[in-house]
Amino acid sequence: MRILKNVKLAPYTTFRIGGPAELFAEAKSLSEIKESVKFARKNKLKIFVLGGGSNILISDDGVRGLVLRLLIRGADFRDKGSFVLASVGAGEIWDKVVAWAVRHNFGGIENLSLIPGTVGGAVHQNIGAYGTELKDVLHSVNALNIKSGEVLRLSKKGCRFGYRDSIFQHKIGKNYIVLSAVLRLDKKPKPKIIYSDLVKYFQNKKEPSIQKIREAVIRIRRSKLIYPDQFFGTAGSFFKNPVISSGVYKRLIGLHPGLKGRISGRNLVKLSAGQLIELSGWKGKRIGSVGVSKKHALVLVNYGRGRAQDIKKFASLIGSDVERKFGVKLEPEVRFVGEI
């Protein structure tokens, strides 16, 4: 495999932002990953694993060390009676996996249609949309421990999933490179229509097939510009939906009666970050080459010449306004890479 120098990373991210990788390699197999890890350890280099580049903001100065882009492909399944266990490579494009599952009428991930990125990134982030999260269907993950060289199998419990969180974002998990994920998919799909957009879309209609749910999710997501297109760079939802106590929520809706909130555990309520941003007056606002989408307030947009520091500063202004108006802090869902 080839180790390249000073490879610009912007084309490898959906934000279309990012300076050069000091060193860059692509790995299509476990042996190539091990070879890259060996090279990095020998030369005392940090490793940054790059998937689809859909949930990151890379510094304009680039990334020191070795950027390893995972291209492990492949998908197969084992029939288990009422369900199948589908094993998919970490480098597979997530939406292609969803399309494959729906085509075979394997249910469970159709609500996660059109989320950009790879399977490895989906696991890392515990992606979620329209009432479904990856953890709902994940059976296990195969990962390489870059320190020991051992290939591990982590159960769903071992992945320590949380809201847009997993073990792979924390100290011990940062030594793991996701190789593949095993998904538990239903052979007799049970449509999940609990999210308001889907409820509205399918009102007065018979129980839809998972094919129809996928079509609906794709249509809704595209209408809200939460998927990069040929004209603009985005990273999808930039902020997490904040979770607050039910007591704080009661106080807030006394001041802001239309504030949306969903029960998120005992005495906890999840707010809509998009609504908070919109009520703070940021939807559609633009400063220079960066802005907030006119269609969806959670989407920050690079209109062509935006830099990482522009996005970070812009996001900080939004966060400050929301906290000043509502007393609620917004946390980025997008991961910052390098010095920004």
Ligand code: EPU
Given for the second form:
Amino acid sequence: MRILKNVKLAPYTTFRIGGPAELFAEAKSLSEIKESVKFARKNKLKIFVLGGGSNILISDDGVRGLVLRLLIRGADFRDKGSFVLASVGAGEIWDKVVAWAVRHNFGGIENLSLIPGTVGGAVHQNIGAYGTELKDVLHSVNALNIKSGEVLRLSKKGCRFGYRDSIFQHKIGKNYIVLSAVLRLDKKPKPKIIYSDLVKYFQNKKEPSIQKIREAVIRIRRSKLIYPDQFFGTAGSFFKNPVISSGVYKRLIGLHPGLKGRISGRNLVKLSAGQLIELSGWKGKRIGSVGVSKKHALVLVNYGRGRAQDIKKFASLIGSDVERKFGVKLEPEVRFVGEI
Ligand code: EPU
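Would you mind generating the form predicted in complex with the named molecule now that we have the form predicted on its own?
The complete assembly is shown below, putting the previous chain first.
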């Protein structure tokens, strides 16, 4: 396994932004990961694990320590009667896994079609779209504890999933490198058509197959999100949808009728950050090389020469405007890596 110096990271991210990695390695197997971890520990280097680079903003000054790109591939399944347990490598491209499942008529992840990135990233972030989250189908995760060198299995509960959140983004979980995910997929798929875009798409149509759902999700995503077509650099939704109490929502809706809100647990309402940004006048706006997509206000775009600093400044201008107008704080969904 080769360990390279000073490797530009921008091409490894969908934002197409980021300075160099001090050291960089690619691991195709558990033994290569262990070898890199040993090297990093011996040289007292921090490790940053890179998957598909689709939800990160890397500093223009780059990343110190070792950037480890995971390329563990492969998918396999065990038949369990009414369902299958599919084990997929962390470096596998997420959408390839969805295509594979849909081809076999294994249901549960079709609504998560065309989400860019790898399986490892999908677990870290608990990806979600069109009424489904990864946690709805996740059975367990195999991970390497880089402190002890042990491989362990975490149950779904042990992963502590939340909205775009998991244990892997918090202190203890930061010692774990996700190696593979085990998904519980149904052999008799139950279509999930609850999200408004899908309800509209399938109006007056009978219960669709998961093949049709995948087709619909791909069409909807392509029409709304320039991402993942990669014409420009983006990382999908830049902000999380803010979750507020139903009391605050009632007050807000009095001031701004038409504000969208979805119930999100007891006494909680999830607002649409895209709508708040659009109503604050930012949709389609551009400053220099960075801007807000014309099609979807939650998507920030690098038009070519954008730097991490430009994106950060631009995002904070949007955040201040939204807070001034609605009194709601926006939190980035994209993870910042290094000093920006
Ligand atoms: N909206 C606007 N203006 C816009 C965009 C959206 O008013 O420019 C309003 C629309 O009224 C729409 C509502 O916001 O009905 C919700 O928009 P959309 O259905 O596009 O979804 P979202 O809440 O903006 C979330 C996820 C997406 C996921 C979609 C579909 C987050 C942060 N984002 O976006 O995930 O694809 O739902 O389920 O939760 C991602 O995480 O990178 C991502 C793309």
